[in-house]
Each structure stands twice: as structure tokens, then as C-alpha cells.
Amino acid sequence: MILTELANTGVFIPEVGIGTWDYHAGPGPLRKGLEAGALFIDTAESYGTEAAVGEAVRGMRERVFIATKVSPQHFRSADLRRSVDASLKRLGTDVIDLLQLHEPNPSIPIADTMQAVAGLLDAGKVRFAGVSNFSVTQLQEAQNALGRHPIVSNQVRYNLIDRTIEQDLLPYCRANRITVIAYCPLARGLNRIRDCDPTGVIDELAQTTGRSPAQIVINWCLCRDGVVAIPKGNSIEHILDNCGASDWRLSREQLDLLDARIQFRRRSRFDQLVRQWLPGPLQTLAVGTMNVLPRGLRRRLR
């Protein structure tokens, strides 16, 4: 597994970690992924997976980089501190390697939130601070509020068919040495990516390289400077397959083929706002509805 520096911290993490959103397979598959070298695992208080992560890292905690997230309704100082203490207990550890704000919450002053984060950093309960789903402006505001402590990462959606962050966020993060943690590097499933591959270029490259389609898609993310990926898998087979996306690179010519033949999009600001504020149950319903539509229609609505 290739290691890459987290921002400019001097700490190196695997370029392929393990995501646990919508994960329900227990600690066993997570442990196998850790043993395969994916010693970077991402969770959140809202995922309900912190306890499974804590069990999976038992006996090897000192080797594993654990990232978790605070939900936006807990961004007030006292709530945030209680939230972190609860996460520490569920994870079975005395320090969180990377604490991330799950998404912006404009109803709570960012200065209050970051003051609490700074206190946790100073107290040694948290090693590094990050954010998730923050725009450039929101990232700048959070960094100004945090003061002398750097924000080292922004966890955002990024994959072969959704390249929205390439417009301004990815360049900003690169220029400021902020690591981009790509969630959903396989979109909502490999079939969704195949919907946007009408000529079958992914399967062509899989045959050429001897890699799986999932590995091709994840490796595309890893070829972007400053990006690491946290794919999810609900079985040992899938998690180990995801780990195989590291230790090699697509060639420039192969990347050009993907760029030319994959029908990707960059979402408008309006689209991003709708997705950000759409309630979770409605998002789940929308995804389920999308999956039963004909492929041609899914491609237009993705």
C-alpha cells in the first residue's frame, strides 16, 4: 500500500483507506482490510459504525489512523466536546487521529465550533482537524476561526463521474496543502459508473491492466495529486479488491481514455445546495428510484 503525507503534517497515511458509511458487516471485514494495509479507517458518529471500528482495531490501534466526524447539530462547544467523548468511548481509544466536521452548519457560528476543536487539539484528545463537504469559502472561514492549528483535510465526493470539486475546491486544497479525502470513489455503486461508460472503456482497461473495474475507478482518483480515497465494501472480498487499487498507476494514455470516453459531470452550485439540504430519507428514496430507471435515463439524471 502506497503511503502519502497528510497535508504537511509529516504523518503518512495509506492512499486507500476504508469507508464505513452504510457499512453493516461488522468488524471482521474491516480487520481484514487493515491487515491488508489499509490502515486508515473513516467513520462518523452518525454512521453507527464507531463501535465496529473500535473492535476491528483492537490490538493494533497504534498502527491505525482513525478518522471520525461530528454531526452538524453538535457544533456548539459543549455539544461538540460531549460528542467527541462519546466517540472516543465507542472507538475504545483515548485519541482521535482526525476529527472532521461532517458538513457546514450556518446556524451555529463557526468561531464557536472551531474554538472547541482547538481545545480538543490542545488537550490531546484529537491529533488533527479536518472538515467534510466544505466549500472554499467555508473552508477559509473555518481555518481563520481555528487560528494556529491547520485544517489538514476536506472529505468530499469525488469520483470518475462526479468531478465537481475540480472547478475550484481541488485547486484550492492543492495550493494550500490540504488533503482531499474522496468519499464515494465508486459513486453509489459500480453500476452507476457503468451507466456513464457507454463504450465500455473501464472493462477494456481492466483487461489491459489485469486489474478489476473497481480498482481502475479508484486508481483514477489516486492519480490526482493530493487525493486519497476511502471506498466502502460490505464483504472481505470487496474490501480486499478495493485495497488492490494501490501500489500501481494508470498510464497517462489510459487516463486520457477515461477522460475522453466517460460521461462525467460537474454539478452546479444550485445542484450542490439541493443535495446538501435534502433530508437523508429523501436522498435514500431518490437513490432507490434512480436505480430502477432505464440506464439511458439514469445517465441523463445522474
Ligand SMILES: NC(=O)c1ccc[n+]([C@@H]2O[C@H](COP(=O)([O-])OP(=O)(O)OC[C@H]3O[C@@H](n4cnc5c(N)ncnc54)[C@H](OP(=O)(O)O)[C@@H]3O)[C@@H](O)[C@H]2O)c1
Given for the second form:
Amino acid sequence: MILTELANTGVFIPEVGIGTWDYHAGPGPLRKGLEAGALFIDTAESYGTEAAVGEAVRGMRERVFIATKVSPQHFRSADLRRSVDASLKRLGTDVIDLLQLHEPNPSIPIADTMQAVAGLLDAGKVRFAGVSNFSVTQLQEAQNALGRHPIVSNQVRYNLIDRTIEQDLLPYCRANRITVIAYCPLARGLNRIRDCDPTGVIDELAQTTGRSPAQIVINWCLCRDGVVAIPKGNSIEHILDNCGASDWRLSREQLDLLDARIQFRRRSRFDQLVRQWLPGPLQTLAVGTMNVLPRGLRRRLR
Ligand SMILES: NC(=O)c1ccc[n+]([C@@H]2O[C@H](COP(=O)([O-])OP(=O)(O)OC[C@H]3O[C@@H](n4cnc5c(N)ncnc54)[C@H](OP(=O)(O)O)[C@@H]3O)[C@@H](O)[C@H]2O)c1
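To test you: the structure above is the form predicted on its own. What is the structure of the form predicted together with this ligand?
Once more the chain from above appears, this time first in line as the rest of the complex follows.
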């Protein structure tokens, strides 16, 4: 497993971590992923998976980088401190490696939130501060509010078919040494990627490289400087397959083929705003509905 530096912290993390949204297979498969070298797990107070993560890392806690998230309704300083204490308890640990603000909450002053985050960093309950789903402007505001502690990461959607962040966020993060943690690196399922691959380039590359389609798709993310990926799998088979996305690279020619033949999109600002403000339960419903729609319609709504 290739390790990559988290921002410019001097701390190195695996370039493939393990996502746990909608994960329900218990600690066993997570443990297998850790043993295969994906010593980086992403969870959130809202996922209901912190306890499984805590169990999975038992006996090897000091080797694993645990990232969790605080939900936006808990961004007031007292609420945030309570949330972190509850996460620590569920995770069975006394320190969170990376605490991420799950998404912006404009109804709570960022200064209030960041004051609490700084206090947790100073107290040693949190090692590093990160954000998720923040735009460039929101990142700058959060960094100004946090002061001397750096924001080390921004966790955002990034995959072969949704390249929205390439417009401004990815260049900004690179220029400022902020690690991009790519979520939904498999676009929530290979069928979504195949919908945008009319000529079958992924399967072609899988054949020529001897890698699986998922490994091709995840490796595409890893070929981007400053990007790590956190695919989620609900089986040992999927998790181990995803670990095999590291330790090699697609060639320049293979990346060019993907650029030319995958029908990717970069979302408009309006589209991004609609997605950002759709409430969580509606997003889950939308994901389920999308999966049963005919392929043509799925592509248009993706
Ligand atoms: N910060 C945020 O707002 C945010 C939002 C979304 C996600 N995330 C994080 O990012 C993680 C990953 O995103 P995601 O879970 O939405 O989607 P994803 O990782 O892009 O895709 C997961 C889907 O791919 C399938 N899959 C996994 N490995 C596979 C393999 N090797 N071959 C074929 N299919 C495979 C899974 O099936 P099975 O489940 O059946 O294995 C599941 O249906 C989340 O778990 C979460 O930690 C963060």
C-alpha cells in the first residue's frame, strides 16, 4: 500500500482508505482491510458505524488512522464538544486522528465552530482538523477562523464520472497542500460508471492491465496529485479488491484513453448548491431510486 503525506503534516496515510457510509457488515471485513494495509478508516457520527470501526481496530489502534465527522447540526461549540466525546466513546479511543466538519452550516458562525475545534486540538482529543464538502471560499473562511492550526483535508465527491472539483477546488487544495479525500470513488457502484462508458474502456483496461474494473476506477483517482480515496465495500472480497487499487499506476496513455472515452461531467455551481442542500434522508432515497431507473435516465440525472 502506497502511503501519502497528509497535507504537510509529516504524517503518512494509506492512499486507499475504507469508507463506511451504508456499511453493515460488522468489524470483520474492516479488519481484513486493515490487515491488507488500508490502515485508514473513514466514518461519521451520522453513519452508525463508529462502534464497528472501534471494534475493527481493537489491538492495533496505534497503527490505524481514524477519520470521523461531526454533523452540521452540532456545529455550535458546546454541541461539537459533546459530539466528539460521544464519537470517542463509540470508537473506544482517546484520540480522533482526523475530525472533519461533515458539510458547511451557514446558520452557525464558523468562528464558534472552529473555536471548539481548536480547543479539541489543543487538548489532544483530536490530532488534525479537516472539512468535507467545503467550497474554496468556505475553506478559506474556516481556515481564517481556525487560526494557527491548519485545515489538512477536504473530503469531497471525486471519481471518473464526476470531475466537478477539477474546476477550482482541486487546484486550490494542491496549491495550499490540503489533502483531497475522494469520496464515492466508485460513484456509488460500478453500474453508474458503466453507464458513462459506452465503448467499454474500463473492461478493456482491466483486461490489458490484469486489474479489476474497481481497481482501474480507484487508481484513476490516485493518479491525481494530492488525492487519496476511501471506497466502501460491504464484503471482504470488495474491500480486498479495493486495496489492490494501490501499489501501481495507470500509464499516461491509459489515463488519456479514460479522458477521451468516459463521459464525465463537471457540475455547474447551481447543480452543486441543489445537491448540497438536499436533506440527508432525501439523498438516501434519491440514491436508492436512481439505482432502479433505466440506464438512459440514470445517466441524465447522475
Ligand atoms: N463526506 C461526505 O459527505 C460523504 C458522502 C458520501 C460518502 N462518503 C464517504 O466515502 C465513502 C465511499 O463512498 P460511497 O460509499 O458513497 O460509494 P463508493 O465507495 O463510490 O461505492 C460503493 C459501492 O461500490 C460497491 N463496491 C465496492 N467495492 C467494489 C468492488 N471492488 N467491485 C465492485 N463493486 C464494489 C459497493 O458494493 P457493496 O456495498 O455491496 O460492497 C457499493 O455499492 C463512504 O462510505 C463514506 O465513508 C462521504
